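Here's a solo chain for you in structure tokens, the form predicted alone.
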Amino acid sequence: MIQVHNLKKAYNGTVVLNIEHLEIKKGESFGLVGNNGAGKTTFFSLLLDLIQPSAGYITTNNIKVHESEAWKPFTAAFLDESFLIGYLTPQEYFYFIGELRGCNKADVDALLAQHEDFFNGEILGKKKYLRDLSKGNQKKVGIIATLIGNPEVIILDEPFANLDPTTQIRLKKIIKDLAENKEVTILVSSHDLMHTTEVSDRIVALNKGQVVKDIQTSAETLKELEEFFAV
């Protein structure tokens, strides 16, 4: 599904990401962990063609992401609030994304109704612009927007940050439910080892831009990661 080929990103001669080979299979729930500056967001930015690689490339369904836009119709992502449009209300934003993905308002409304508890009565019908919402509520909008149009690849950067405990639990259920569909590939990065372990079939740890661990999730995974990062 997603393959990394001799990928490197450098700024002013400093290499911030260097992954020789990495393959993420279709239907995998993939977790990416690491300390600040490990290269998690850089990797996602390269995967979404937001920045150009210094060397190498990434393919999605055999499409080179920095050479073609053919991967975009089946890919959805939320990295941070810059993905939102601040002068729209949440409803306007959801309908806008729906239009981009070929969904009518009824389709979008049906999806929003499914996730009413995730919004916790704080998002819809409040007549607030996205720019006026809290970071946590902005994140709720961005996450649910990625589900519009049933994308095959969903990428979430630090989705648990700024969310209250109840919403984190609800988000974990959303991700786990998505992971049951083996046509959907989910990539989640997080500082939270426990949350990532709970929602991922496989976890890759980055350190200084390099893969230092690649683990199929088991009952021992959380302990193994905690011991690794405690050193």
Given for the second form:
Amino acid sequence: MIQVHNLKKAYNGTVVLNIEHLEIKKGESFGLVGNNGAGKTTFFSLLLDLIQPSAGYITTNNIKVHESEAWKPFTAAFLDESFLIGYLTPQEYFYFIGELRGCNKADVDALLAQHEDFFNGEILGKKKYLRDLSKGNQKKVGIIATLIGNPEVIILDEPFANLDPTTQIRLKKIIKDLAENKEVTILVSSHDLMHTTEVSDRIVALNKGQVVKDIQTSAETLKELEEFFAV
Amino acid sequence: MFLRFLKLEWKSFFRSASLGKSIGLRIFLAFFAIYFMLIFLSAGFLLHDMITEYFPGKNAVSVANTFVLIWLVADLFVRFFMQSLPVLNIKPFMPVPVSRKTQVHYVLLKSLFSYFNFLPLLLIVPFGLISYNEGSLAGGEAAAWIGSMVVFTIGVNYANFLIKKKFAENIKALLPFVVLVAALAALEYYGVLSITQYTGAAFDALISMPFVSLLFILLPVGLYYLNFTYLVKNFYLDASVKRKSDKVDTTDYGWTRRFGDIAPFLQLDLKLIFRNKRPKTTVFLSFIFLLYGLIFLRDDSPSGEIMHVFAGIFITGIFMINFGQFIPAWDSAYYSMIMSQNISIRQYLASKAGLLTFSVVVLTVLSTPYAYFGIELLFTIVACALYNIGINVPMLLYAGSFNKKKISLEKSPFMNYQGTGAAQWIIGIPLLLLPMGIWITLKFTTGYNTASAVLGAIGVAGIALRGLMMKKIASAYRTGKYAAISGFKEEEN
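Counterpart to the form predicted alone, namely the form predicted in complex with the partner chain:
Now the complete complex, all chains and molecules, led by this one.
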């Protein structure tokens, strides 16, 4: 599904990401872990063509992301609040995304109904603009919005940060359910090793822009990762 | 402590991300500042002579005194829109042992060091001194007059501070005062009750007793005290911790559906405009600029006609210019989402072009009453509108591909140069001067109506070629995309 070829990103000569080869298969639930500055967000930004690679390229579905826009219809992402439109209400935002992804109001409403407990009654019908919601609630909106229109690739950057414990547990369930569906490739990054090992069936650890671990999740994975990061 | 605050400010200025990027803008503003200083200074030197010429036999200062009230009201009005208040980011100081009062004093005293306090001095001091020299004021009176005017200026400074702070959230509460001022102005204008005569006479009388005029000092001191108590009382973060949320507007602009695939974007843009302060004010300003025609379109002398095309482009295109020059920076807060969502850049641009075209059509319809000054004016206005739609809309969109400065939607547009870069200044030249050049050349060679017809025809040609131009523009946006995304993320200061 996603292939990385000799990808390199450098700022003023400092290499921040350098991945020679990485392949993410269709239906995989892919976890990206690493310390601050390891290159997680950089990788996701490259994947969404928000920044330009210094060398190499990424393809999804054999489409070079920095040459064509054809990956957009099947890719959904939530990296940070800059993916939200502050002056819309949550519903308006969902419907807007729905329209972009060819879903009508009823489709969107059906999806929202499914995730009502995730919102915990704090999002829908509250007569508030997104900019007036708390960080955590904004995040919930952003995450659910990525599910609209059945995308084949879902990219979530640090989805667990800023969420309360209950919501974290609910989010893990959502991601696990998505991972069951072998049509959906889901990419999640996190600082939290435990969350990531729980939801991902493959984990890649980045350190200073390099892939340092690439493991299929098993019972020992968490321990292995903890040992790696305990310096 | 004050010294430490100053040091912090020094650092924030020189370490800000936008330093150096806006040098061109600063030169421009400095130019304006110097321009006004020269005007005020020459007025200061010439005013005495001018008054004695126009009001022979009267004491020049007494005449000037009748205008003092108007002067102060105008000063307040200008400051309200233009003067930016000094700010101190108080959050980092709250938990550290710096007295709250020190911080408030600092902010209030800093507001004295404003261009708007300096500018009036250039008029007041020379006028006072010349009046003394010419014998319109005795020595003590001259000192009292200059002193009082300076004191008034400082008073206006703090009055503005208070108004801006206190009424910032509820601008409507100011309405009674505005009505009062307007009523007094009307009474004055129609000669029913001349309040300025009374204030002028009162001022004359007080000046003649220099020591009594010392009492005027109570005005700025009192206003300072009011500001001080207000700020100290409101020196809590409640306001920023518990964020006030706006009343939600639920208009969904369903009528845009008839525009097909660009409908969702049109809806988004309309919400952008009506739910955010800066674009909303921009729209209201457009309607005010419609009146520009009254200045330029009435004049049908050959030299006056030159400005017809300027007025035509301007009134039908004012929203296009004001809104269009900041495309795509209006969407800067969520530009990375726009760029990664299922939206093609062409679609995005098509919807912006649709919005701008729509605005030109609306403003053209609203400016049809200018036909009253001559039917050929209507012809010119329509030609200008066609030119705006055909040529200027694509040109503005193209210029937008160089925009990489973000815009905060919630700030007022007055004296707000956020998002302004070289592109905004350069684009003005072809936007206005090009059609003016074409039209003027043709007018002097072939005549008024032919000139308008050709201008309109160029516009129609532009409309016919829009598809092709949009393709080119979209590829310019694709090239500028990465620079725009990273530029829009940059924090200013």
